[in-house]
Structures are given as C-alpha cells and as structure tokens.
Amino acid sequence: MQNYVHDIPTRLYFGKGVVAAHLTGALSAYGKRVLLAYGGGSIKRTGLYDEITALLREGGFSWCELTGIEPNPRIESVAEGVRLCKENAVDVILAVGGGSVIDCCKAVAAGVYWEGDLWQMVLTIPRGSRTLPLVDILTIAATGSEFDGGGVITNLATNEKLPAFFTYPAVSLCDPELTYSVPAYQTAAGSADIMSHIFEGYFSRTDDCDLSDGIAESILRSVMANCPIALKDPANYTARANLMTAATVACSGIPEYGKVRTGWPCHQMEHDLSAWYDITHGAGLAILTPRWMRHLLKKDPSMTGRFVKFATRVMGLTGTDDTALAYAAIDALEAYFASTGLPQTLGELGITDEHFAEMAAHVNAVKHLDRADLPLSDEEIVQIFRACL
C-alpha cells in the first residue's frame, strides 16, 4: 500500500430539503454579491431557479447570471464568468447543475485572480492558487465535481479538453430529488462516468489495498443495481440517492487510497474524443472502457487476477479458467452498458478514424499515458480507438 493524503475541505449537505435549509447560510459566509451560474435552462423548467432566486431575495443577496454553460464547458464560458465576476464585484459563485457547470465555475473562481490568458491558466495553474469561494447545488449524479478540486475545460479552437486543479467547492448541496428530471440517456451516461472513475483506479497494479478495493467494488455494484431502477422509475428516491452518493465518493480519491496512480487512461482518451466531436462524456467512456480492458488484458496477462476479482466480486461470475472468466467479465460489462441504452460504437456517434492519430499524439504529448503506470503508446491508443468503431 502506497502513502496517501486525505484532504477534502468541502462541506457536503446531503438529502431532501438541503437547498432551503442551507443555501443562504452557505453563501452568507462569503458575502452578498453572487454569480448564479447554470446550463441550458432545465433549472427553470423544473422550478429550481424560482426556488433559488426566492431564497436569494429573502436573504438580501444581489446576483448576476452566467447562463448556457455547455455540457463540455468551454473556455469562452469561463471568460464570460470571469468578466461578470469582475464587473459585479462578486463575493461568491453559486453553481447550479452537474459536473460541467461546477467545473466551469471552478475555472471562473480561479480566473478572477489569474493574470493573462485563461487557456494558459488551464494549462499551467499551480495548485493552491487564489480563488473565489464556490457553492454548488448538484442536479445530476455523474462527475463527482461536487467533492473534488478538478475541472475539465474545452477549447474548440485547438481541439483540446483538459483537466486542471482549480478549487474545491466550499459547500455542496446534494438533494437526490433534484435529479428526478434527469433524462434517461443522461442518467445512464452519468452512471457510466461514475463507474469509470472507479475503473480508472481499480485496475491498478497495486493489489494490497483491501479497503480501497472494497469501497470500489461496492460502488460498482450499487451503480449497476440502481441505474436500471432510476431508468424505469425516475422518481425513485432510493435509487437516485444511491447514485448521487456513489458519484460523490467515486471521484473523491477515496477508492484509490494506497494505490499507484494509473494515469486514468480512459478519461484521457475520452477527453480528446469530446474535444474533437463534443460527445457526451459518459457515453464515450462506456464505449472506450471495454475495449481498453481487452487491450490491457491481452497486453499484460499479469492483470488477469485483478480482472478475475472484478468478475467474481462485482459481476457475480464464476469459473475455473481465469482468462476466460476475465474476458467474460468484460463482455458482461459491455452488455450492461448496452442494456442502459448507451451507444456501443463510435460509429453510432458519427465518428470515423480520420483524427485518431492526431488525438493519440495529443494524449501522449499533454497527458503522457506513454509514461503512466499502465502505459499506452500512440499506436496502442489508435488501436483502442479503432476497436471502438
């Protein structure tokens, strides 16, 4: 087991009614001038916007609004948020939405104090940089951005989608009832993202972390049990609550405590797919993950035992041939993703192999998977992309 550091400064309120109970107190700790940020307007259709603005008025807050934040948040939205914060002397940012909105607001929080080009900030910002405080209201279970310090920002001009560490939210308000209106496709894609956050650390060469493995396996089983329920019964509180809790913990770093970092290969590859084609992140991960698993297992048979553990503890499979059992687990995972309605190939999303070589080269030039603990050369990344067609 490797050394690790636990440092999650976010105060998280979970459950029914936490917005009404805690929003004004959370914001008041930082000031009265608020940037209210959200995405495409679903919070207005559901009535959440009215609830929030009523609370802001009652609490004596003033606010300006950053709207239309994209599913793969763009540097232009970050720049607009920074402008609004500076022009309105904002004290605290309120992000209402899923990971894309929260990620964008993390970058805005840092960008207010950044001198120079904001895309250069994404590329080079040092950990611990000064930021505005951030409060969020979570509306979809997926990225775990409500409980970590990272954000992923897209620059369509350069076909780049890159992660950076900006800031932890000061307070996160997580009410599962706010996810009832999430469409089935986004519920499935969000669940695939949760699972991928686990897979990226679970398939590590470190094999003596019993607690980390147990937490990871429990989250995977929970997501696979509750996602189908939420798809059939969107207002099932228990299913939505379990998915929201799983999302928060999955990307918190806790399931990787003591493990050697893998480089998060599927996320790094998917970010380049999204940068070029603006696809739904979780859908891209669901396509990539089984192909990456097969590639890894074929390349490094020493990982067979880890896949057998996944097969028996998560997928509920049995068998005496370890190699066959390992591949059967991957097949079962692929079938599970298909059962949730997610696409199974990149071709279904209109993607060809035209830019695979460029994407692979960029992955290794910027994210260095070729030097990760589970290394992938440019050629191997192209092979995985092509296996997804």
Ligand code: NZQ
Contents of the next structure:
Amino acid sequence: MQNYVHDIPTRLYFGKGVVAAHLTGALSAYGKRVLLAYGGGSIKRTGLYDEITALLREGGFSWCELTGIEPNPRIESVAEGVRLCKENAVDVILAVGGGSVIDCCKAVAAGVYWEGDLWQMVLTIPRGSRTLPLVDILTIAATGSEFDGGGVITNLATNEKLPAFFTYPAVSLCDPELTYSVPAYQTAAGSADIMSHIFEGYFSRTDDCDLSDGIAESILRSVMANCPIALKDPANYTARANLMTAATVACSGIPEYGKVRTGWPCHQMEHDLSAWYDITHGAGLAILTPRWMRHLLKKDPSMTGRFVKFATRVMGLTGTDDTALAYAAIDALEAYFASTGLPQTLGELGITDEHFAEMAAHVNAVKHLDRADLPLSDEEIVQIFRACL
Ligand code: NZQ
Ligand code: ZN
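May I ask for the structure of the form predicted together with 5,6-dihydroxy-NADP (NZQ) now, the form predicted alone having been displayed?
All chains and molecules follow, beginning with the one already shown.
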C-alpha cells in the first residue's frame, strides 16, 4: 500500500432540504455579492431557480448571472464568468448544476486572479493558486466535482478538453430530490461516469488495498442496482440518494487510497473524443471501457486476477476458468451499459476514424499516462478507438 494524503476541505451537506437550510449561511461567510451560474435552463424548468433567487432576496444578497454554461464547458464561458466577477466585485460564486457548471465555476474562481490568457491558465495553473470561494448546488449525480478540486474545460478552437486543478468547493449542497428531473439518458451517462471513476483506479497493479477495493466494489454494485430503478422511477428517493452518494465518493480519491496512479486512461481517451465531437462524457466512457478492458486483459494476462475479483465480487459470476470468467465479466458489463439505453458504438455518435491518430497522440502528449502503471502507446489507443466503432 502506498502513502496517501486525504485533504478534502469541502463541507458537504447531503439530503432533503439542504438548500433551504444551508444556502444563505454558506454564502454569507464570504460576502453579499454573488455570481449565480447555471447551465442551459433546467433549473428554471424545475423551479430551483425561483427557490434560490427567493432565498438570495430574503438574505439580502445581490447577484449577477452567468447562464448557458454548456455540457463540456467552454473556455469562452469561463472568460464571461471572469468578466462578470470582476465587473461586479463578486465575493462568492454559486454554481447550480452538474459537473459542467461546477467545473466552469472552479475555473472562473481561479480566472479572476489569473494574469493573462485563460486557456494558458487551464494548461499551466499551479495547485494552490488564489481563487474566489465557490458554493455549489448539485443537480445530477455523475462527476463528483462537488467533492474534488478538478475542473475539465473545453477549447473547441484547439480541439482540446483538459482537466486542471482549480479549487475545491467551499460548500456543496447535495439534495437527491433535485435529481428527479434528470433525463434518462443523462441518468445513465452519469451512472456510467461514476462507475468509470471506480474502474480507473480498481484495475491497477496495486493489489493490497482491501478498504479501497471494498469501497470500489460496493459503489459499483450500488450504481448497477440503483441506476435501473432511477430510470424506471425517476422520483425514487432511495435510488437517487444512493447514486448521488456514490458519485461524490467515487471521484474523491477515497477508492484509490494506497494505490499507484493509473493515469485514468479511459478518461484521457474520452476527453479527446469530447474535444473533437462534443459527446456526453459518460456515454463515451461506457463505449470505451469494455474495449479498454479487453485490450488490457489481452495485453497483460497478469491482470486476470483483478478481473476475476471484479467478476465474482461485483458481477456475481462464478466459474473455474479464470480467463473465461474475466471476459464474461466484461461482456456482462457491456450488456449492463446497453440495458441502461446508452449507445454501444462511437459510430452511433457520428464518430469515424478520421482523427483517431491525432487524438491518440494528444492523449499521450498531455502526459497524464506518463507515470501511469497502465500506460498505452499511441498505436494501442488507436486500436481501442477502432474497436469502439
Ligand atoms: O444545462 P442544463 O440545462 O442544466 O442541463 C444539464 C445538461 O444538459 C442536464 N441536467 C443537469 N441536472 C439536471 C439536468 N436536467 C434536468 N434536471 C436536472 N436536475 O444534464 C446535462 C448534463 O449536465 P453536465 O453538467 O454536463 O453533466 P455532468 O455532471 O455529467 O458533467 C459532465 C462534465 O464534467 C466533466 C466532464 O468531462 C464533462 O465536461 N468531468 C468533471 C470531473 C470533475 N470535475 O472531477 C470529472 C469527470 O470525470 C468529468 O471529466
Ligand atoms: Zn468522469
């Protein structure tokens, strides 16, 4: 088991009614001038916007709004948020939405103090840079952005989508009832993303982290049990609550305590697919993951034991032939993703092999896989992409 540090300064309130109970108190700690940021309008359709603005009014806050933050948030939205914060001398940012809104706001929080070009900030920002405080209200269970310091920003002009460490939220308000309105496709994609955050660390070469593995397996079983319930019965509190809890923990680093870094290969590959084709993050991951797993198993049969563990402890399979069991688990996972209504091939998303070589080169150029214990060559990445067509 490797050394690790646990350093998550976010105060997270979970459960029914946390917005009414804690929003104004959370914001007041930082000041009265707020940037209220949200996405394409779901918060207006659900009534959450009215609830929040009533609370802000009653609390004596003034606010300006950053609206229309895109899924796969763009650097232009970051720039607009920075402009609004500076012009209005904003004290605290309130992000209301999913990973895209929260990530964009993390970059805005840092951008306010960044001298120079904001895309350069994404590329080079050092950890610990000065930021505005950020409070968020989470509306979809997926990325875990409510409990980590990372943000992923897209630059369509350069076909890049890159993660950076900006800041942890100071406070995250997570009410599962706010996710009742998440459409089926986003529920399934978000659930696939949660599972991918686990897979990325679980299929490592570190085998002696019992707690991490147990948490990881438990999250996978929970998501596979609760996502189908949420798809059939969107207002099922227990299912939504379990998905939200799983999302928060899955990307927090906790399921990787003590493990050697893997570099999160599926995420690096998915970010390049999104940078070129603007696809839904979780949908891309659900397509890539089984193909990446088969590639890994074929390339390195010493990984078989890990897959057998996954087969027996997560997928509930049994058998005496380890290799057969390992492949059966991957097939079962693929069938599970299909059962949630997610696309099964990149072709279904309009993706061809035209840019695979450039994407593969970029995946390795950004160096996240450099120190990984599961590196992939450019050629291997192209093979995995092709297997997804
Ligand atoms: O924009 P609105 O109108 O709000 O609609 C959104 C959006 O269309 C909708 N939605 C969200 N909550 C809803 C809802 N619709 C109805 N009712 C609700 N309660 O869902 C759509 C997707 O939203 P988005 O924020 O894009 O989803 P998600 O949370 O999956 O975020 C994806 C982004 O996060 C990045 C991804 O790469 C992607 O850019 N990631 C961030 C990470 C992090 N910060 O740690 C890690 C992840 O691995 C990931 O890379
Ligand atoms: Zn993800």
